[in-house]
Amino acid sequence: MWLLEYDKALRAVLEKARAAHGPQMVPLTQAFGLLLADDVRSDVDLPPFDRAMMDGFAVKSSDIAIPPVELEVTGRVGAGEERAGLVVEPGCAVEIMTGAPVPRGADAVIQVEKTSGFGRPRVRIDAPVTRGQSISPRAAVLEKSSPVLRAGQRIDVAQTALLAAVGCDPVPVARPLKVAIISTGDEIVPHAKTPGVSQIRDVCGPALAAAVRRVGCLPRPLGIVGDDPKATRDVIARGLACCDVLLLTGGVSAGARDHVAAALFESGVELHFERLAIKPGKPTVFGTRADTLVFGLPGNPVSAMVTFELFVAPACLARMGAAKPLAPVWQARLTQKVRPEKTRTWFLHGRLRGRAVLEVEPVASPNSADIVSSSMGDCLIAVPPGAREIPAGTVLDVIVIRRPSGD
């Protein structure tokens, strides 16, 4: 049977994910996580003032060419303080505190423990003084309608900070899709529940809800359904009827109780593709109805994981109009030989590590289904086909899936 290549694959579901849904306002409080469906422009000069940078004096630095030097005080300013008739006069200093705008005639703070005789009527200055020093000039910082953030990027803490530095609330958004998550199978039980003889727990149900949270969408399980045909098309109708992305895992391989692709194309989902040329997921379902994007996963935990990865996670982020919608690719050196598959990809979980030279260990798996040694991985080693083995040193794009601990 013919299967289909990585990166096509992957261009497939791009060009249906493509951005379908318009902004949200939502308030800055609850933006975390989002991501901002338009460019974000200053309202403000920062700083909006010369903004001192620590408590001391202000002060003209021609005036202290030679320290030692007395000046006169003849004025005092703090944090939001507005003195608009202070001025500071040749042979004169003021008293300023960190964060107040630098009064007029003065081009320099001197810190105040290189002076002596604080708050006294005449202050010496110890140290010598450069032009600007300790000053953070108006707009130093950031420019009045200038961008501050594009469309596209994820809001986080940092974001969240240059937000409200600039007033935007509430935030534009792009709307968290909704993802139905689906398990099939007879074997499968909850998860909370003990299971019986040939029984085992669902494991991609609540991996996949924690993927999918991760990528800033709604998930909405929709629990387990049997290996029965019409109990598979009619949660599949269920799915269908109230998200935008709609996953199933198990019943995509090719035997007699796999029901998921024909019970998907019975439904109306058109099929894009059903196999692929990867290790672990060759069976592998995506189609569209409508606007709907639907992913028919391996039941194997780590392959369906593998999957979202590779695919549903792209295709979510993109549909959001995330700016960079696929995880980074890097370049890392194998840290021992690894025997490829003769005709697919391989998709190996392996541990990065080092910072000059970038090493990848790879993170050794009896099986699709050991969530263990998975676990233990932070990328995806594409491991191309071939007949011969790949010796250690060789360097390999590995896709990052979290965020490496290094060494």
Second form
Amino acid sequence: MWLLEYDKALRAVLEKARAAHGPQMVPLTQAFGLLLADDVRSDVDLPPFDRAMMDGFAVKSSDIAIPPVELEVTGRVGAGEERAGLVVEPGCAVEIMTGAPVPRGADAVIQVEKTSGFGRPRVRIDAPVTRGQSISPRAAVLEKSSPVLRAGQRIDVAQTALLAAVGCDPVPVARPLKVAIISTGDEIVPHAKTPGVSQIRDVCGPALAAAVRRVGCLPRPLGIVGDDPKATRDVIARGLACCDVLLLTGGVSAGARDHVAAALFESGVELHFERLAIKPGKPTVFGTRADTLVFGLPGNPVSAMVTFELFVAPACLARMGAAKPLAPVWQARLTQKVRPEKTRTWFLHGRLRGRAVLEVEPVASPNSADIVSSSMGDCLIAVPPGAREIPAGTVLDVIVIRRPSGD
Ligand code: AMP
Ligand code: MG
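In place of the form predicted on its own, the structure of the form predicted in complex with ligand AMP is requested.
Up next: the whole complex, starting with the chain shown before.
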């Protein structure tokens, strides 16, 4: 049977997933995890004035050629105070607080610990002072009107700080996609129930809902449907009616009860691929109906999560206009040999370690249903197909799906 390669499949998905919506405005406090839809520029210089970085004295550095030196204290300026008339004359110093504007005439701030006489009319400077010391000059961090963030960036903690610093509120964000999630299979019961003999809890539904949230989209769980063509078509119709992306799990293999691809086709979904040269995820189905992206993922939860990372996450991010829809790909050295698949790229869970040279330790067993060992991974090792064993020490591409845990 002919199988489509991973890169070609990914290209097909990204091609169909081009950005399709305009931005919407949300309050900054609600913007975390969303994607910025427009470039953001600064409305201020940062800092907005020459700012003292220490509590101490604003001085002329040329006055303190050879310490110790005594200077006359001619004023005081605190954070938030405006002292337009205050000037540091030769031989003089102004008491200053962290965050206060440096008065005219001063070109350095000497920290209080290196002086004696704080609060007195005269101060003794005990240490040498260099020009510019402990001053953050106006616009040193950011110039007014300069770009701060680009459209397509994800709003994380640091980006929230930047948006606050430039007063960007409300924030233009990509409208989060609504993603319908349907689990299929006669044996599947809701996860909160105790499964009977020969039943399985729905693991894919909750796992994919979490994965959808992680890419900043909104999961719309549509429940579990049995292996029945009509029921499958009905729930597909509900999903297509309400959502931007439709995910089904299970029912995509070649078994007699695997109705998903046919049901999608009968529901007017144009199918772009149905079989891939990857492991896990060989029976992954991708299609579109108008603007809606549709994925049929394997029912095995590990396979569903891997194919989500490989195709669904990039598709959702690309559709929302992400600057970088793909997870980072790093190179890492295998810590142990692996036996590749003959004809399919194997996306094997691994754990990254090391600092100077990244190493990657495979953690998953060849059993793709092993949800426990795969959960310990933070990356997918792309093991290229081939007949020969790949020795320890070989450098391979790894797709980073979580930040390395640091241990
Ligand atoms: P399928 O893709 O329908 O052939 O399912 C492959 C395997 O995954 C079977 O052992 C199913 O019982 C199991 N499976 C299917 N859907 C789910 C699900 N939602 N949660 C947990 N396991 C599932
Ligand atoms: Mg099934």
